[in-house]
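Only one chain is given next, in structure tokens, and it is the form predicted alone.
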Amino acid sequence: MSATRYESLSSNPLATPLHQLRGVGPRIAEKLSKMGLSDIESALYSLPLRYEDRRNIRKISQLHEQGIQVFTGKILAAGESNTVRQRRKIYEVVISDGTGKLCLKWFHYRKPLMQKKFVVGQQAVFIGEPKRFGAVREVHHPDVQFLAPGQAISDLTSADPLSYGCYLPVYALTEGLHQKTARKIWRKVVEGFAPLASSPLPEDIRQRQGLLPISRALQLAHWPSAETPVEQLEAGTDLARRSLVFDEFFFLELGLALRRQGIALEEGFSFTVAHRYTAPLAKMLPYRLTDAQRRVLNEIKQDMMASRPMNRLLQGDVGSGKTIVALMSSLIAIENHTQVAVVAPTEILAEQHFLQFQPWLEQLGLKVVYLSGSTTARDKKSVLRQISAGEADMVVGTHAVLQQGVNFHKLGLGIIDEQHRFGVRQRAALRKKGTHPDLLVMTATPIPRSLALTVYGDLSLSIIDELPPGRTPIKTRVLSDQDRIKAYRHIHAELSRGQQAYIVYPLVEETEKSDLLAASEGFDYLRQEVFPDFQLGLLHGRLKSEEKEQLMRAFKAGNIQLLIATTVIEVGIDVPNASVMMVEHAERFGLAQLHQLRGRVGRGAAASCCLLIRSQRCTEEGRQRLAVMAESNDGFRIAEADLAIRGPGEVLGTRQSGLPDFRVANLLSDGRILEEARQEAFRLVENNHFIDDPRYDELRQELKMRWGGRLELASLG
């Protein structure tokens, strides 16, 4: 349920602004707003970060070193002392409950206040995390609740149920908002409004999965039952959270199931395969297709021959040969007198595809045209005319192909490369360029299964899991700034042996000028001082298309031995003679990007290496990423690590994927629930009457509210 779900329904109590809640003044409302919480519903779905187990008050002898605990004791001694090493003053209090002694320490305090509060002989309840330092157990900066003379502990717990005798929620807060205040606010929200929350998840699914109603799940997610095992709460596997996660995943997967079924119900092209062009192309290729390429091609052929439109994701690691599979698939569509559109995210990748396809298509007597944002007005007019007249068999380009004014004579197949940089809407835009054309989306970025099911759940999946013969393993080394000379020596040795190399500089939009300047200065220094005996080239985004093309042709032909690049060259460039990839400020690249860059070498028989230079400013997260690169060449292992380090929103780019971050679910830890929700959603949609069965009216309406716009589900009644 999105926070905007009830915008137009003022009668809905879950849309009540938080500032209307008693106890939430303007100052607190502003702090909650900073956390993205504006109404009751957003607060209800903002679950605790963790829980403190305050169900039992422990004896000092029972305390362990795992988490915050509640204990009681009598003050035996209190006073200021000096630390041995740092010579700073601390305030120490020694307590006992008859089963043992414990030392409490404060490093930040006001002495007069401490002397007034902590009096020998006084009884108190303490909340803190015990730690062992040698033979001594200590608790630093515990919370303290003093007992009045004659007051029993049971009196305290019944008087303050927000602090004792329960699991206590700990919320992620902003500066200036304290846990005690937050708990009071959330307690009001949960007690007053959680019973009003609901979900139209079908009752048979809820019972089959053993789930709680949403209202009860929200109550227990904020204030767990004392009977809930602490291990479940710590692992996030308790029933309340599972019920909320399932609900969130179910509606997404229901939308994806409908997308897939909608495409399946549409009437597509039933292509025939006579090998008119694919057989001659196979003879032209200087290599044989791998078994994996042939298997995937067969899967694509079966889809293209079917009467419903193909909607397939082709996934393959760097250098696995996806491009030639895409070309073979294109020739099937062209053989059936339809056109093909190939869309790539960057001009350099689109240009690479165009340059790779053009010679082969020309030999086959076919016409391919190129279209991008930098195509001149004169050329664009000619290209658009050829596309609409059906003279162009294939158009290769960037997002420009998706724009208005690009009209196909008869589009039979759309291909999107590097799918992770596009979203659902771009796929829909390409599909609308024809009458239910087949769609093939490709990525060289391995995607963990949980992400694939979430983002591309409406697509059939093909994986090229085999590299072409002759590919050599790439050794990866992480070097510091000071080791740069060693890297230069290695590159020099490789160039002297007749190999080629890349040196890549990062390019960040905000500092494009300074980065380009750094690369230009680096290029001049390398050309004059380090590699004066070799031919160097500088490739960057401000070059005209013809200049980039000329440079790449010269590098591929071997006329340039060392290519210095600032633009994204991680995909589409195939130079078998290149054996070294050096990346400056490697920590500024994502793992997937580094893996792609590394994939530019190791394409020939020569031993290849990737040298990652990290700067002195490299963060701990940056070091983690680079360590993963050094350990593994496996794209899926790298993708999993990237997901763990940066999270799904960063890995995919939430804006591009068209999907929001989940409010409760976690793609890393909740993969099993995702699979279960997917099975239930797809099973429900397989019921042919789902779209018009009145029993599912509320379910369809809910789905439209949550996902209609993002998943192009506007036809849901």
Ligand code: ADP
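Positions refer to the first chain, counted from 1. Model, not experiment: these values are computed from the prediction. Definition used throughout: the rigid core is the maximal C-alpha set that superposes within 1.5 Å between two forms. First, how it differs from the form predicted together with adenosine-5'-diphosphate (ADP).
- Remark: with the core as the superposition reference, the CA shift of Q151 between these two forms reaches 2 Å or more.
- The Cα position of F534 differs by less than 2 Å between these two forms after fitting on the rigid core.
- For V94, the Cα coordinates differ by 2 angstroms or more between these two forms after the core has been superposed.
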The other form holds:
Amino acid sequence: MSATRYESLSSNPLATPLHQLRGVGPRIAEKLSKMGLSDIESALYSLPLRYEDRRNIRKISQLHEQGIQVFTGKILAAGESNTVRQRRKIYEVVISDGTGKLCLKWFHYRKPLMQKKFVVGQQAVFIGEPKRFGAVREVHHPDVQFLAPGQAISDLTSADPLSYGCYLPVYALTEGLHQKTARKIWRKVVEGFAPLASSPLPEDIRQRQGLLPISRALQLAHWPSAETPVEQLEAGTDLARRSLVFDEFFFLELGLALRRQGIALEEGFSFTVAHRYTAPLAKMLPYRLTDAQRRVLNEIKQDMMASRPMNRLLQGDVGSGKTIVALMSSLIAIENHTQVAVVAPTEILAEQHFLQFQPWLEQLGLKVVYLSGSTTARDKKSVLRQISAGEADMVVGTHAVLQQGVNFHKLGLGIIDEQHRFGVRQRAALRKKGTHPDLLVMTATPIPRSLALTVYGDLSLSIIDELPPGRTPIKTRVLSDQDRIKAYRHIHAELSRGQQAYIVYPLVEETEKSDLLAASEGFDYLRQEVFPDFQLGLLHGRLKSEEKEQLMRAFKAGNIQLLIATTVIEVGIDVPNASVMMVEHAERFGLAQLHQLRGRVGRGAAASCCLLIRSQRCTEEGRQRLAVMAESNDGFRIAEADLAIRGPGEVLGTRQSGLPDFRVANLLSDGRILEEARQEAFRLVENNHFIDDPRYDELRQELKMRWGGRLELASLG
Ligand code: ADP
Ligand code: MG
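I've shown you the form predicted alone. Could you give me the structure of the form predicted together with adenosine-5'-diphosphate (ADP)?
Time for the whole complex; same chain goes first.
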């Protein structure tokens, strides 16, 4: 089939709708479109799930139970028999090739036809998937090609080169779309259009990386050559796939490299550091900074002193002490007569930061203001005035800080806490509040490196890899519904010793009534029946912010010993005296979320524990996930497990993160290729005048197309 037929239909033949392909009727087209395949290009980049190895005819003794294989044999016996238990008839054929015997079975058949076809002594070629049942191996419903008298096997196989002597692709299917049809369609797509696919990946990079041109890579990814080692195809490391994955990652990283360079080219503040406020603050602190905190602070300081704007991600496990690093960095900006904005994802967290910072800043003679969605109109007016007049040295708040109408006198540093709850757009919004301010974003989600490179690829990375001293590791136990009483007993004992505790109920949506009911009913029961001697508080998202604040204050002050809460306490809350975290319906939480929750305890010297209650309806997968929590305190391991189970979109919230969907690449397994692509992309941008060199016209066009609106690169033109 020739592709030219389609060229008149569209300027880009790869954009041809699939239903215009001969052999694809409206019915099939609809099924394909349900699978997200609408045009030629989407089909081209939709690679086979796996391959059938039909390169060799196997001896019966060499057959294995992994996948479809080709074998031959002579028919020794054939006939109908009954299954013992289900009085159902089956047709059985026993064959041998001299190395062993094999039983073939049919459960649906027409008897006269079978009797006519399967004659003892006949030779045939079979295609099927051997399965083991106890000691015997069987093949159900194999494909059969009988040899004519005198016909050699090689005559038959060489007459059908699309079925024998090669790898066959196995495509993802949908109901009503058969593998044979799928193969036919993809064969047409690949033969007709793969030669037209191209990529403006620079030739020197392609050669240095030893990659195939895209058109060749596409052809081979669908129909691998018989020389390709089967292990490579199984692991997805064959050159064809590698070439496609590299291409995909390269454009992603190129965009990130440009975004980073775009910022680096700007003229930012060159702060000087005389430790005017940081030195006195260090004296006020009740502890010494850890080595990791010092190292990270130093990295931040170097960035702030440099003339290009800082764009840094601070990553540290829950409880590693990021907040004080943020405050110290703020003081450097303030010492240089600029303002600081600190933005947190929830009101409670923002308030906590504010309450923690205020006394210190006051002692240093500095002014900090608070701004959130629930700030009253009158307060807001005065706060906005203090920000724009430069009277406020720091503003702490929620998303409200990013809104229009908040104008800074001179913003020097923007800080975003729990960055994984925000997106690229919030970062950009904060940056726009000043003239090229420094930016520090913090996260406790220890994302795997491959994911960090994609989502935060335009940021430099600082890691606090050490917890403050004196912490005892948190013990985690998974308990069944019936063991809840044990958990209560433990909490009771801890409260009696003067410790505090949390009990968390899941809340999928803050508006979901049933969940709120569960938490408040639980609250009444616990207060009256289980912990009548203690003060309990109920914290949930529907409370007014003053009420929340009051509750948190009371809990921090120890006036409330047991806090019953929905997940609004998830991020950042800091009460070192709390030593038990109990989570109801633990299987309904993501692992990263559970890790965050667990991080609310173990912040003081007391031994802490986390009790995860598994409900009866918990699935096997749910049990496995909870087992990961019990096994590991390592945020990285947990993040990897979460990523493997839920996928990157879920873990980070795809829309929020601006993470692209990959057509071919897999973030978890293709991490090595990602790093190589990143190096090449960053090198290209650093060593060339990429933005206006005509050599890269095509590359820039492609980049714009692939990134759509997400690049925020005015400079690309
Ligand atoms: P996170 O990194 O999760 O935001 P925080 O900044 O809230 O952690 O710090 C957790 C707790 O550790 C706080 O109570 C904080 O006061 C305390 N902390 C921070 N740094 C140190 C340190 N160097 N030594 C002892 N305690 C510290
Ligand atoms: Mg924090």
